[in-house]
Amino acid sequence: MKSRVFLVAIAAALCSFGSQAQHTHDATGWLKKIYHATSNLSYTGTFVYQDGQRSEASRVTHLVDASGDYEKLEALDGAQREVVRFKDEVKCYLPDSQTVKIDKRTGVRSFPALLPAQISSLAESYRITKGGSARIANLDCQVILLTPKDAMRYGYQLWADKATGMLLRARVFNDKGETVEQFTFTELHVGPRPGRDRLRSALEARSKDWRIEQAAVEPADLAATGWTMKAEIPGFHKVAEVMRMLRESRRVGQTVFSDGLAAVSVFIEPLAGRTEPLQAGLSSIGAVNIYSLEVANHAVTVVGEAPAASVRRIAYTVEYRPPQ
């Protein structure tokens, strides 16, 4: 009797490890779906961010053709904005300012575009579940709960329309739970693709005479001039190493570290020549946290949508040791 109780508890446990994979490969399943549908679709919509008491509304419109991808994000609410991107190259209007800043993307990505290519590595940071449905924006959705293993990363909790896989809503939240940020389209409108025309910036007409900021991206190796620093959080990894020209015509050094959804960047910017007195310590904006120290006469600032403790921990893991 013993022996059949054993073997029936062991048939259970068999059935339930499989129900767990089955269960999991779905919702990976799902992911892929959203990664597919946010990059390869055309769309235009309208959402609004959420960070505590604070929203803001904005329109983008994506197109995908033969020669790429093109995105137009226009802030509603507001100062006004117009960011335009072909591929990797970012331009920003700013009307206010008078200013137009050009940029390139270094590996971190935005709503709706969240996810990795490849998810199978969030795999390693998160456990990927399948939620219920639920109706955004008029439309029927399915959820899919990202879970963080550990208390180094916050969770995701994402709403995908079950006819595209376009993602509709993303709730970042800390490990008890709360909401620290929303993104939520109130309209969308997938396909057709929209003219060339509708990419274009309404600002860049009256930008002729604006300045320009060029950021002047170009690959680095900061190792190799002597700094050193490490992500000291399982799973998150250096995808982008680079110099950039910042306010002044100011070179600073960039490294990026992500693991698939969420990315950390390192600055390293010298002191000497700097208009403003370094403010060290600890500050945030939503769920982007921002630790500032002094290392060998530099500013170093650790900026990324990640708990206070893990921007803390990388920024005490840069050092400088002059070139031999």
Contents of the next structure:
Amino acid sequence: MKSRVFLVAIAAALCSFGSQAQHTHDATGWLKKIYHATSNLSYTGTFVYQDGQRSEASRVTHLVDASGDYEKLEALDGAQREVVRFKDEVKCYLPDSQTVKIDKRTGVRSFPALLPAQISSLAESYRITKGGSARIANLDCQVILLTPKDAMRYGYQLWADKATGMLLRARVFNDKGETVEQFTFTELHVGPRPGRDRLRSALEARSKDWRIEQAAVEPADLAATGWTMKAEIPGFHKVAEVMRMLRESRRVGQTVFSDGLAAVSVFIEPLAGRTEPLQAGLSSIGAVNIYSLEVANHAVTVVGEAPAASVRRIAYTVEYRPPQ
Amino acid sequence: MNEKISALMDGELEAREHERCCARLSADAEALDTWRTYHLICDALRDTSVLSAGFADRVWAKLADEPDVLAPRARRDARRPLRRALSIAASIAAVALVGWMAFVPPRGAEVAQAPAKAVPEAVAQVARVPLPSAAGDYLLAHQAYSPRGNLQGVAPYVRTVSEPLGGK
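To test you: the structure above is the form predicted on its own. What is the structure of the form predicted together with its partner chain?
What follows is the entire complex, opening with the chain shown before.
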């Protein structure tokens, strides 16, 4: 009896395979479309970020021209804050603490993980399907669903503008289907190109005598210094390993794991360099969970857009053995 | 790790170590097997009768319904002298045990090798702490490598400079 049920199931699976493959193909096609739109189009827009406890509006401006691509994010609610990106360099202007934080992406082994050719590898960890149509910011959207194949990662529901492919809403949900965080555009204008001056920070002039915190990132091999850790979660692979400065004086090792969509960073720093005691445990902001613990007189902090259990699981794989 | 597990059995770990060790047991199938094997050795040494198959699973299932974490307080009891003997005996006994288990009915083996997923979240409940004061810095460092930037551009940085982090 059991084997008959099994055969029927196989037959049913075979029959639906053709149409399902086509369905997934369409959906990954949409992911590629979003990727191209995000990186190649010039646009200005306003979006709202929600994480359950609060919502915050921001304006985003993106310019692509012959010299590269520029991006600016301005907080519209609360204290004035701006993030400006040019190519791989990101500058955060924080007037409250009179600080400019400068970060540079480097030491990347297989980034960007979401190059169009690699989007298909997402299917290892997510079931990618096309949903219905919806209207966001007065634009017709196609809904795309990335349903995780296990409880070790979050799911994603994406709304892409049918005309341009721009991502107009992104919802991250947990294994109960509850929203963990959400980005929604309330208005978006694609092209014409904004002037270059609109991509400069309005805080640039004021920030001349602010403190500057350079991340000073350089590639690293943490295993050679005695530190080992494992991704543990299926589909997650190491994508980067660097040494960097945190604040002005804290030298920190960072290893990044990713399944192609979600990423988890493991930060390791000597306890001696810290001004505050380490508080072991879990904290979170939006879809990002942070788990801290102490290993061999070092603070280990794991930060990632993954469920708490996953972040914690990676944290407990961190081990130190003095190098031979 | 094996040393830690036997110390945990004897209730000799300090609170932080205790939490780490329990968490490791909930995440690491191999460590959990060691834990079970040690108990089996312990039971064999004390001539305790073997529990019925799936006993551990049923207890876990019951525990999962309990609202509180059951964290045994560190205590020094009559079992303590066992520890030193165990850590030496364990390595020898484990070898013997593997051989022995191959011949006992699957019922015994089940107690020693229940899958890691049988451990419910109740054991894995963790302390919530305030965001680290450098959370903004960690997020900034992390964000650059998140593939989501490919779909959303600079938008996820909104978390990095968000108000709860005080733009610190």
